[in-house]
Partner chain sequence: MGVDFRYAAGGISGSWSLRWWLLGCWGFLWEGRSCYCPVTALPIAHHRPRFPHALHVCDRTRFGSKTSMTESSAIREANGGPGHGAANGLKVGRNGWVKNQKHHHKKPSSCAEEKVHHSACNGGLYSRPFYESFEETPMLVAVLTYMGYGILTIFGYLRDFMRQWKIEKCHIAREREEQKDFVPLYQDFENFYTRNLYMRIRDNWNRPICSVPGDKMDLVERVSYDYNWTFGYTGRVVKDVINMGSYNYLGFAENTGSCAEAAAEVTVKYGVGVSSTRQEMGNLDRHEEMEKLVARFLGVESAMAFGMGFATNSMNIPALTGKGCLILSDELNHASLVLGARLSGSTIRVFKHNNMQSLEKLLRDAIVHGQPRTHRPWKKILILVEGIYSMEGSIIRLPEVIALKKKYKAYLYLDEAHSIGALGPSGRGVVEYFGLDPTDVDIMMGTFTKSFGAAGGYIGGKKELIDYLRSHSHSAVYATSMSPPVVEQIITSMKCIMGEDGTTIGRERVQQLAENTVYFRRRLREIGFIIYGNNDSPVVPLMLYLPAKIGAFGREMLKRNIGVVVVGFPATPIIESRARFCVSASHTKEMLDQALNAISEVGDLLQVKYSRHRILPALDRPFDESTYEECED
Amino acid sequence: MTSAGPCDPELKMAAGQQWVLVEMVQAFYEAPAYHLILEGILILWIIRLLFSKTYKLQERSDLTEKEKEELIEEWQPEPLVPPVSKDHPSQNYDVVTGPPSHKIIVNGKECINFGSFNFLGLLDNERVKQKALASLRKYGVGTCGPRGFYGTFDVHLELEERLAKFMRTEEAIIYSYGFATIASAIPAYSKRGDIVFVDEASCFSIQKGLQASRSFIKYFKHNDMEDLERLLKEQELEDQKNPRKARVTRRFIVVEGLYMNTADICPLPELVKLKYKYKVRIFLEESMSFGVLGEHGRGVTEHFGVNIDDIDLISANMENAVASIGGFCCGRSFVIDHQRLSGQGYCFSASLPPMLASAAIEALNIMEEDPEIFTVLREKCKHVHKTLQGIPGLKVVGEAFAPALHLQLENSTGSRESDVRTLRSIIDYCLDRQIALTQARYLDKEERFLPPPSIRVVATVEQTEEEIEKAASCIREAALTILK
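What would the structure be for this chain alone in the form predicted alone?
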């Protein structure tokens, strides 16, 4: 056998290169004519770009110092924000001194409070205050850290356990800011590409949560189940066209129990039927119905007798009936635990001050010990609703059992600003006569469906029949005087 010479690798390499050239020439001859023409045009275009001038230097004349100064003086920067009139409601406050309980001191005048969401009268409750004070002495004022960074205190875990037990769910999670609760919960589950069906009357915190989720949003007419089913059927047909995409797309229905902007109730039993028929998940925001509806104050599910396990997620703030701060979500453990990893308000905000968690726990104790308080509240709501009927120029918006009703103008002046000023005049008239009302406020340019201007009238368990009659009489008198 003859051994390989030292030049054999070089010969093989040269032979390989020749073979590559042969293949290139062969490919050139076999290529279609249009392909060769296109390549030739591209080569010529590249050569032209390389050797042609792309721009011509402009002659410039330097400005004198005087001309520069004149131009600088003439220049006006764009305003950072649009100008706001000093008469704008956001620039004028009604200043409260003392607790906003049954009697409230507004601008130095003591009034009967028909403006604060202190539905159960627990804000100034002595038991609640004593528990908060004891917690303040033990833990201090705040927490100075989110739940994952030394911000989890034993009272937080106790409150979560108590809320889950009260609502009869597996688990609960608390947030330090009510607005951020549903605004954090929605984007924790619904992501880009998912589909959310939302009631047009949904509150601003829901709108912000939808915006953060970057999901595909489909709005249905307020409390119109036929319109919702129409959208669900349309989506079902779309899913049949692309089953692979449909398998990875999540679908949600987001509603409120009692709507903040309309004071009416969602048709929950019908929503549950649609949930199972079209295989969607339901998120229920109960800030206005928790501690209000149901025999024990558990909200819309108890009000309608709906199994709470049929609802995928319930959220509510603790700033109304519970008279504390923050909010909570409750549901199945695997659903709630997910928020501990991806709920923005939970992960990145300092946790709820322990004294407010203790106050909320004591409020729950009172609610459990005295369920009759919810019957009293419903009777007061009905009385307020009844006495407000028939006021000239104003219409009552909301259910008879809603604790925060709206008074809207029967006939608009034609200008939203003018309507707002007119309603404010009615509020000021009543304030001068020791009845404290408030106006519903909205971010006009950011609301998806801007509600009409309105006065909010809030019912609480502490108001007497005489006070309710006095308030209604005062509003009627104001309407007759101002709406001539």
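What you see is a predicted model, and the numbers here were worked out from it, not measured in a lab. For clarity, a rigid core is taken as the largest C-alpha set superposing within 1.5 Å between two forms. Numbering follows the first chain given and starts at 1. Compared with the form predicted together with the partner chain:
E39: CA moves 2 Å or more between these two forms after rigid-core fitting.
Once the rigid core is overlaid between these two forms, D444 does not reach a Cα shift of 2 Å, moving by less than that.
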Contents of the next structure:
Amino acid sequence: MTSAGPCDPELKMAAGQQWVLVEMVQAFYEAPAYHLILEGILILWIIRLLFSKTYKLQERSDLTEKEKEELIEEWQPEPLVPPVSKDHPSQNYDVVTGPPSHKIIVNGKECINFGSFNFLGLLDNERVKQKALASLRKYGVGTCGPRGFYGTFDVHLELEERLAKFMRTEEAIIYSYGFATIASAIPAYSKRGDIVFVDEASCFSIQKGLQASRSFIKYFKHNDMEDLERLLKEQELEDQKNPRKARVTRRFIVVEGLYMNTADICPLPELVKLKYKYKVRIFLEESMSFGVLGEHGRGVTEHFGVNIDDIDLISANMENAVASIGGFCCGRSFVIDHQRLSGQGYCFSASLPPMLASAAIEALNIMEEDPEIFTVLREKCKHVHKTLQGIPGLKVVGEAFAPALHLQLENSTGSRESDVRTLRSIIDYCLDRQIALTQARYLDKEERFLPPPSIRVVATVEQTEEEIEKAASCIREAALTILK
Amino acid sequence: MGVDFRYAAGGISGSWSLRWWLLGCWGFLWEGRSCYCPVTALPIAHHRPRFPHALHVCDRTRFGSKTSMTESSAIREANGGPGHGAANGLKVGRNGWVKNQKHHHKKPSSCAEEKVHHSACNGGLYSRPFYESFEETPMLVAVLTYMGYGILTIFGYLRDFMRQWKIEKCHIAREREEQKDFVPLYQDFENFYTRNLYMRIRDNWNRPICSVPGDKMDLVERVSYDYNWTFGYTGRVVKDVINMGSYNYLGFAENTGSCAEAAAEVTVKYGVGVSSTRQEMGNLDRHEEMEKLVARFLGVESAMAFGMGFATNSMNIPALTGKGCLILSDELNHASLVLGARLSGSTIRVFKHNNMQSLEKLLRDAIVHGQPRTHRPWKKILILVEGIYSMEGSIIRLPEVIALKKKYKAYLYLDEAHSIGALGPSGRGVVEYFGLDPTDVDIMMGTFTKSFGAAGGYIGGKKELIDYLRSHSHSAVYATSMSPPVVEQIITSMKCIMGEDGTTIGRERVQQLAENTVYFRRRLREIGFIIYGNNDSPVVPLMLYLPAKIGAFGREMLKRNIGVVVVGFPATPIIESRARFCVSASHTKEMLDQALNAISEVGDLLQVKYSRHRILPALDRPFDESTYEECED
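To test you: the structure above is the form predicted alone. What is the structure of the form predicted together with the partner chain?
In what comes next, the whole complex appears, and the chain from above leads the way.
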């Protein structure tokens, strides 16, 4: 294009084109009239085609108002809820009359309680009650607001401080509902695009938290560190392919201390090793192990002697061992403080009634004053675990030191429904003989990995040896009669 | 844009607008002169200029604040919104009414219309006048607000830069050394607002209290010597602060009286915990008694209670809808409803706040077009609305929603968190307020936190619904049941409202609340503030707009011994920062007057009397007699 000499092909071509044009004009003069008329008609036809509206796709699919009305008239929604049969196992709750403590009245029968997670027996502790009463006299019952809007009471601050001190972490944050604790904490950190490695046996509130976070979720086999490492390695390879994405993808391992669904313990030391090897943060849910494991009841970290700072976030509820209501998260301030603006269950919900916070403080006092209580609990757990061994037709699931064990059918009948019914008759048999037990309940359709049906057997410090023996023999009898 | 700037700016004289400038944009200049203590009236020295601006996520969030922002910004409104918006300067977009209902074709002109304040009624559907106003944001204020945020953001970046280069001391908690090479837990910008805007006025939230959250409360005095990064406690108590912030609508936040006595008795007998779930070992007789009472109170067949209001929404909506279902949700719905809808896996569509045209359009389109891509009909359609919206103070147009729901065979989920106890001649909530039948609402949800002074939430409805929830609610299966003393508080307070305790205390309180509400709202409008919401709503938002004024208002009010709640972005649209008062039945007229005087004083100081439609101090609606009488017959 820079030079335009006589041999330039472009010029030549232009000359050629010019020649063709001259030819065309000549041909035009020479052409017969009918040809010109035909061409003219064709040109007009093309112009018409160009300007006329093509057939109207839109019009064909557009519905008239009348048709719309008909469609609306026609539409029949499904019923709001499907009907539930009267004899659905969860339809008829057991009714507890009076306090749900060591001695409990279930369906009008006075029993010894082997069903509530009142591990330390603090539910009917006089000191706790008095502290709650004093708080009630000072603050009333409700808080009438979220933490942000005059719903922060001095007792909340005290409880947070005490929990942090008890767990030897920098900071703690309290929630007004145990279930909402981990379910709010996970989505506060893990967002869309992040990756969470989670144990298959993890409890429902973890599952809900994961769902709310909208992260990628990778389940590893229960307590199987090799499987976890396999997934981590896979992820590492993935990261090498796309290092830019890897730099912003947060990774978390979510595990439970003592698993609610299987009553066994997570291999924390191995998890911590994997954490540093693959640079993944660990969230630990300790609802069943807080106030149970460890010399001072600090949970799994103390049990294994793991440095608590190696765990990024510990969450637990105060509804089991502490026997109050609510939950808490604890860890380093860098991590925990973020929830004060991002934890949905913290920000958007009314705060914990102050009397329940006071009760929790007093429970912590008792736990700190008398760490012996944890040794006693461990003994009871072991005792329950031992006496339940060898019942024909039933197997004990869980660690010897776990306070809430599962009794599963050795041979399932094949249908969950009939299994549930069988277990229920064992429970009814025991209820008639002053032993209160309950089934572990799940939402069959919602659970990611539905555990087999089971009876919960809960050990508490209040149970005497005789009572435990009695319960065990009662269950044995029931199994012998019912599971022939 | 075709906007008359002078008109939009309202009657702001030159010198005032200059002052506003200073307030909004260079808050520190102004604030540097009046020495603030971050928390209480304790004077502290300022070593460097401080910005009183901030932001806070609180209480209510929105479906995509983007939508609500554009929807409500003054610019768009003035930009040729629906015709008469310009005529009286009020928003119509947020107040739509159903037009094409078959059975009621009355023109809105037949409704009583207030001179200035917009009221939209739908003829025969309403048994009582429905006044709701959302005065347009003055143009100048909107511009200044954006500039305020702009300047804050620039300073934020500057400060972040200085922190990065260690010129400024960084107070933020740091990652552990051992984990420095992990993927950062937070993205840098994630906490930008917290660091640079919220931190400036953090002292306005989470103020610790050490008494009953009643009509007056005692605050624990806090001080901060490092500009709100950390707080210390002086050990002193700020006594008798008038509480305009707690949701204590009926004054049941008490530590004496029948409720407290009953709760104390139960504490002694039962203890405070339960340590099991409803389906396992935690179904107490008290729970069942309370649920029967709640059902009776609501006028529904059956009811179920849950331990946390937030979780009542987030854990039960997933039990009701699932894949293939459609949820139509108001754009200003509470975070718990949003979360519940998300967890359910249904398709979610959002309609404009309280806008019935928008809702109807969505309903029609949904039924006509079916599910996206597959075009299968929706399995069911669930409409999620609230009785009173806690950030807007608006009341749901329930008669119209019910008409629409019936016409299109949708289901209605009504969250009465703020309206139960607070509306209606006998405190039965928004359904009674409009004189409707509770059986027309499929799912009646509400909380015990507010009017009943307890904690938790409930769902009421047909027996089949509750039976289903008893076996399928996440909460019933997995969450610890309610604490017995809390249950007892609910039983006693509810009986009191129903008059079953043999006194008229409950009814009197409901009436007192209605009177207080009308009085307080009227007076604020007379003073010249822009007040959002319905005339009968005890939630009273007062518009502040500028970020500088959020902090200043909260602090100035506390200086005058009045505790208020202030909120800004992201809990509200970015330019609509506000203060929110919650009127209580236990507020006496003296307290309200004291509060009003202080608000007026602070209003002058901060120049927040923006309203161009100040009503004259005349009474065209009596407030000294029960405002409910008229609809009862």
